[in-house]
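First comes one chain, alone, set out as structure tokens in the form predicted on its own.
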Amino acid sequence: MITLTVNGKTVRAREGSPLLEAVRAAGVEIPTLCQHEALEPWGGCRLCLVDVTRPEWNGWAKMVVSCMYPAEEGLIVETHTERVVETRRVVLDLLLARCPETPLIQRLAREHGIEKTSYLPNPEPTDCILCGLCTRVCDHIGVFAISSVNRGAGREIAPPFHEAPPDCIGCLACAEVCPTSCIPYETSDARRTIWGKAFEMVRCPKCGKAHITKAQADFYAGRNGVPRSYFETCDACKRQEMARTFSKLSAGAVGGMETGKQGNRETGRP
């Protein structure tokens, strides 16, 4: 563990960790829009933005993205410096110019003080902050059904040639993960859609619901080598087995004990 300090005070950390984590530690909270636990850090949003600084630095300080730069003994972090904060508002204005009716960016934009973008608001509102994270947990599966096309104003995420992606396996990590609930499906106990791309849907056959496509069960089953039947049950059904497993064991393990008890008190052993 190494020590640093953020806004003043004193903060244990990993070496090496992702310095967002030790903002985080001290209580300080900072926008992030491209984070997520579960994915490496990308730095795309660049939100969360600190300035950092050492004592024999003479008063230089630099910029970095937090969730990217190494959290490292000694280091100074600045969270809201006045360069800091403007940094976020210029990203927060452009956000807004692109996506003008998101309530997310509304409400980020609003917390710094911006009710209205500065520049020409986009004529086509979208959804899409262009946070990756949708590409990002898609080739995390191993599925690359999606990705980011083109460049400039015209980037936007999509599948190949905006056809139905034939490698999409309707999981819905991409929408579950979109922090603007921007990516459109839909499911039922029969079908589920998205992408353009329909499946078929598998039925739990313990309660009958319907937890997952059949696509979804045939690749975790080819990637893994774990039986296709283990992903047909769905994960309710198998914490009850799993519930009732356990509990028959520790009822024969307390039953043993008792009888090992009711032994020893005929024989006479302690």
The other form holds:
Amino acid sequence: MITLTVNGKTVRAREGSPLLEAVRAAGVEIPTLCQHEALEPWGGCRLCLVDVTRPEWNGWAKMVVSCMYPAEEGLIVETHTERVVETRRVVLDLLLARCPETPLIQRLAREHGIEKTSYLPNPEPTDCILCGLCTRVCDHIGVFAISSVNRGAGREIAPPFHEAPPDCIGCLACAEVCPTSCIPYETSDARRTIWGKAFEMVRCPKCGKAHITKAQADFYAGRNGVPRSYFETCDACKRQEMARTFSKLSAGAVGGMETGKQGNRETGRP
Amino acid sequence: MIEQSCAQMAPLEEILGRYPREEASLIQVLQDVHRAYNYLPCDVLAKVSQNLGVPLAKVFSVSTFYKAFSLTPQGKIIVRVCTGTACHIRGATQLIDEARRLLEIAPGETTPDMGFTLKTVNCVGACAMAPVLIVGEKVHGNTKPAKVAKALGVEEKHHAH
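Starting from the form predicted on its own, produce the coordinates for the form predicted in complex with the partner chain.
What follows is the entire complex, opening with the chain shown before.
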């Protein structure tokens, strides 16, 4: 553990952990859009900017994205200096120009004193802020169905050839993780559609709830070597089943302590 | 249809043989594919993805990122008109107009006979020779609209129509 200062407050952090964690541990709120605890930091949205300095830097400070900057011993972090706040405002102003009709961006901009973008608003408003969360979560799962395509002003998130993505398993992780909920999908007990691809649903053999697509069950089973039936059972039923197993085990353990010990020594199993 | 796609795959097999089957080979393979086919056909990209073990979404992402790659069939000769600042000032717009008139296509389009594709490019870095017109591999500097037909070699053909 190391010690650093956030807005004058001393906080302890794991060396090399993202500065953002230390900032939040200090109870300071800074906005983020592309950060997700389940994914590697990406530094895409630039909203988590902070000023960092050290006593030996003689007053010189640099602006860094706190989600990617590693925590170091003795670092002095300032989260709301004038230039940081101003830069954050410019970023939000630009985001608002891109997404003039997106409630989340409107709210964040308003919180930073921007009612209307000072740039030319996007004539074709979009809700996508290109935070990359959807493609990153898809890659993280190991599906790689969608990606960033084109470049510059024309950049967008799309499946290959803008057609139904062959690799998509319909897990909806991309839609769930999207901060502006801009990935449309439809799901019912019978069918699910996302990215223009239709999926057949699998019903939980115990409760009958349609909770997973056939493609998902196939993908997970193929990857983990766990029987497909494990994934077909829904999480609630799996938990119930596990609770029942544990209660059986604990009841058995009280009665069969002696024989259990014997078994352990020989086979490594109860 | 099947025969055609088999014939289409022949150059690819040869290209894939040149590079190790890994993600790092992707751009070189795409460049060679582009040279062999004059564009990146989607079924070829699918095969590249399979062979190199790179997800199709990643292959598509790279293919659309670089301006040097085209996903639609292009003409045998690519005509590029530089629209950088120097060329713009020295008459790039007139060159484009003349090329449009002669080829009867807009920038970004290909003639129906697949002879030419007309493109505008941001800056070719040859500002001293502005305005610049590139026909295939040949660079024509200090060009005038009147010289475009000769540079393209289309004059006679279009008069015959």
